[in-house]
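Shown next as structure tokens: one chain only, the form predicted alone.
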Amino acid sequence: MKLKVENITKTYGKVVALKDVNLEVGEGEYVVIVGPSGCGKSTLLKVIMGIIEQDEGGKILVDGKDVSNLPPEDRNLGFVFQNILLFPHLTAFENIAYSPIVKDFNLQLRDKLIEELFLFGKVDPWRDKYPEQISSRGIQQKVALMRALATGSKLLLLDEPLCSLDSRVRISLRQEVKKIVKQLQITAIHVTHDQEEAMSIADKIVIMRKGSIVEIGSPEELYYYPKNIFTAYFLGKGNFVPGKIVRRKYKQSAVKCGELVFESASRFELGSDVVVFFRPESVVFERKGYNDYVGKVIEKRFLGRQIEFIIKVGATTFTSRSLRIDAPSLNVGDTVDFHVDEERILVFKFPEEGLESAFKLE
């Protein structure tokens, strides 16, 4: 099932929740919408569902059919809320069977669908238990997911479905959810505020900010090669160093950042104010000939599988991360030679509003 969102706007008085949003989701894609709190991601999902009515002028197309003016029950969409909203007076089986019974599915088809969902979701041990008898919130949410899938819809909307779970359950369940969706060949749109969750499960990530879509791409594209500086800031940790283009040759530029000079591809003119960006893992502890520096370790952090170093070069500090098994034996106060991978350096135009405002989450 395909989805197309065209020019969707939603206002509440003077507050603009969504502003001219356009989005296409291909059949079978698992798309994750991520952004800071209040950016409009849950509002967009509820507009697609029909729970919230968009302002005039926009359209919601499902497989080419305009469903903009249809009530939720006629849009044939499955929906999983962030709060686990199971019917407390029904068992797990009865919760999952609710939609097929209400929609008067063929009896044979209904029983086959329900049994398949119990198999896919691995929730058979809780078949006859009421929600209050299921102590695991992860299992409760899996039952809620199976209930949404039991509608027979091929488009599933998930609004922060894992946010109320503890971290270990959340990490395990997010992979299970994607696996089930892919096995059933369903299209899914999943809203979350968790960047790591988004990158681990998405085929495509949609970055939102202040009611608008900032950028769309694969997790790898948006993490290493974002086109927007807000995407670079929001989707994981990064180094941002203001500077100026002091030399250009073909598509290669030299950017002077205080006492440092970075060599990288750039489309900006000589003299342009820019920001050099690279991820912590692009800092490599050896000399290479390009973007070589000597710094001092001013902080060391143990992050489980990774070690993070804060390195100072002149007046500039960098963050570096290495897998613990590959990390050099460095301590605070040590001098270190390192280079920054030229292919992983991006150069952005310096924001007119300043870096602080460009990174503002509100």
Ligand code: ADP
Given for the second form:
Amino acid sequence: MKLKVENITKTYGKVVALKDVNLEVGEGEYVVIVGPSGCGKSTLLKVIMGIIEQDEGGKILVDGKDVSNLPPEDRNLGFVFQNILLFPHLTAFENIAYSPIVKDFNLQLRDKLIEELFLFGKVDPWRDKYPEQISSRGIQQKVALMRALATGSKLLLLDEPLCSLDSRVRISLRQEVKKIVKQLQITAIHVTHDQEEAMSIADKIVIMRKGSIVEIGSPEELYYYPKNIFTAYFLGKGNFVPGKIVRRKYKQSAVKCGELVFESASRFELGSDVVVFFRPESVVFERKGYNDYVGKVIEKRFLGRQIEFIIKVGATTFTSRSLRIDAPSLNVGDTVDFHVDEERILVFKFPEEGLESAFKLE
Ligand code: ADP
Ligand code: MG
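Could you switch over to the form predicted together with ligand ADP, since the one displayed so far is the form predicted alone?
Following is the full complex, with the preceding chain placed first.
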């Protein structure tokens, strides 16, 4: 099932919850919408579901058909919410079967669908248990997911479905949810404020901020080559160093940041105020001849599989991250040679509103 969101705006008095949002989701795609709390993610999902009416002028198209004026029950969508919503007086089986029953499916088709769901979801052991008898919240949420899928809908909307679960359960369930959705060839829109969750399961990530879509792309594109500085900031740790373009040759330029100079590809004119950006893992502990620096380790953080070093060079500090096995044996106070991978350095225009405002989450 395909979805097209066209020019959706939603205001509550003076609060603009959504500002001219446009989005296309292709058949079978797993799209994750990520953004800080309050940026309009739930409002967007609710407008798609039909439980909130958008301001005039916007449209929701499902498989090319305008459903903007249809009530939620006629849009044929499945939903899963952050709060696990199961009928307490029905068993897991009855909860899952509820929707096909109320929808009066062909009985044979209904049984086939339910059996398929039990199989994919691996919830069979809990078939005859009531929600309160299921101690794992992860399993409860999975039953809620199965119930949403049992509507037979080919478009699933998930609003922070893993948010109330323990981190271990969250991490395994997110992969499982994606797998089930893919097996059933369903199109999904999954909303989260967790960047890592978004990157680990999305075919396509949509970054939202203050009621608008900032950027859309694959996890790798947005993580390493974001076009917008907010995306760079929001999707994970990064080094952001303000500077000025001091040299240009073809597509290559040098950015002076205090006493440091970065060589990289960029399109800015000589003299422009810019920000150099790179991820902590783009710091490499060896000399290469360009983007070489000598710094001092001022902090070391053990992160399990990775080690993070905070390195000071002149007035600038960098964060580096390496796999523990690749990390040099450095301690606080040590001097270190390193370079920054030129291919992984991006140069952004210095934001007019200042760096702090450009990164503000609300
Ligand atoms: P998210 O899901 O990204 O956290 P929401 O979509 O819930 O954000 O909210 C977006 C904005 O709209 C917030 O500023 C929120 O306070 C506001 N908002 C949401 N629902 C209402 C409402 N019913 N009345 C007034 N303001 C609302
Ligand atoms: Mg929300």
